[in-house]
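Have a look below at one chain only, the form predicted alone, in structure tokens format.
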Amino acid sequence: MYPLQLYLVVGTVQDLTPGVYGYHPDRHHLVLIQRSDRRNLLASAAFGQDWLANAAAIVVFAADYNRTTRKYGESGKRYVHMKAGHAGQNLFLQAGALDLITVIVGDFDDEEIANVLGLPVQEQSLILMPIGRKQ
């Protein structure tokens, strides 16, 4: 029933090759999906804000809402959003105890990050969290 899925879009980032990466939270590890920077495609479908694409990389909060919505009905689309707040506000926990910094972006075409991302069609993108080190 857990409504999340989040995808790590890495540029920068040492041991690991620029790719799209999903999170697999049952055996805690990322799966590449897709072997190219997506980090400038990123920033295009969120209307150009090009600073996306110097952050060392970008974790993207997507969700199938039917997942909760099966259970709780209508209302059950709320509880997709706490779950995404509530992710979110860990990330910025842990980014802050690594000493990086994070922000949430929450303006851009939900079609075109399908599309960079290859999502599959019953999730629906929600947050972009780009980390980086703070200057």
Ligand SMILES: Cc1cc2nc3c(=O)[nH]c(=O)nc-3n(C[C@H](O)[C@H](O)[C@H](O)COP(=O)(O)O)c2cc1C
Second form
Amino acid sequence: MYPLQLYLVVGTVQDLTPGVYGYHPDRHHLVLIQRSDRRNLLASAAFGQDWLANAAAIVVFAADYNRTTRKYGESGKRYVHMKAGHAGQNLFLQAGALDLITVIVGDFDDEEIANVLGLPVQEQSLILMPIGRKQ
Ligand SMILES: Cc1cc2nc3c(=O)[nH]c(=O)nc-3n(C[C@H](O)[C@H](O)[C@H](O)COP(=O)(O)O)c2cc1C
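Switch from the form predicted alone, shown above, to the form predicted in complex with the named molecule and output its structure.
And the full complex, kicking off with our chain again.
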């Protein structure tokens, strides 16, 4: 029933080819989905928040509501949002522990994000979290 699906939009990360990766929690690994730097396109999809393209990488939290609502009905939507919020907070904590910095971005066009990432139709993007070094 775990509803979240995480994507990593990589630009300048040591040992990672720029591109879009899917995160697979069962094996704790990344799978390269698209081999091109999509940060600019993602920034455009976030209504031209161009500063997003300066992040080394951007984590995209998406969810498939059906995985949770098929058991819990309407309440399942609330659980998905709770999970996304908690997972996002964990990313804040992990970034802090690594002396990196991140922020929550929720102002974006759903359809454009789906196009840039090639999201399956059942997945809804919920949060973007750009990650970079403190200046
Ligand atoms: C749900 C949510 C969505 C947000 N979306 C955006 C956004 O799209 N763009 C943005 O610049 N800040 C957005 N913010 C605000 C930032 O995440 C952040 O709180 C703000 O920039 C202040 O950051 P600071 O306290 O580190 O200075 C959002 C905040 C929340 C809680």
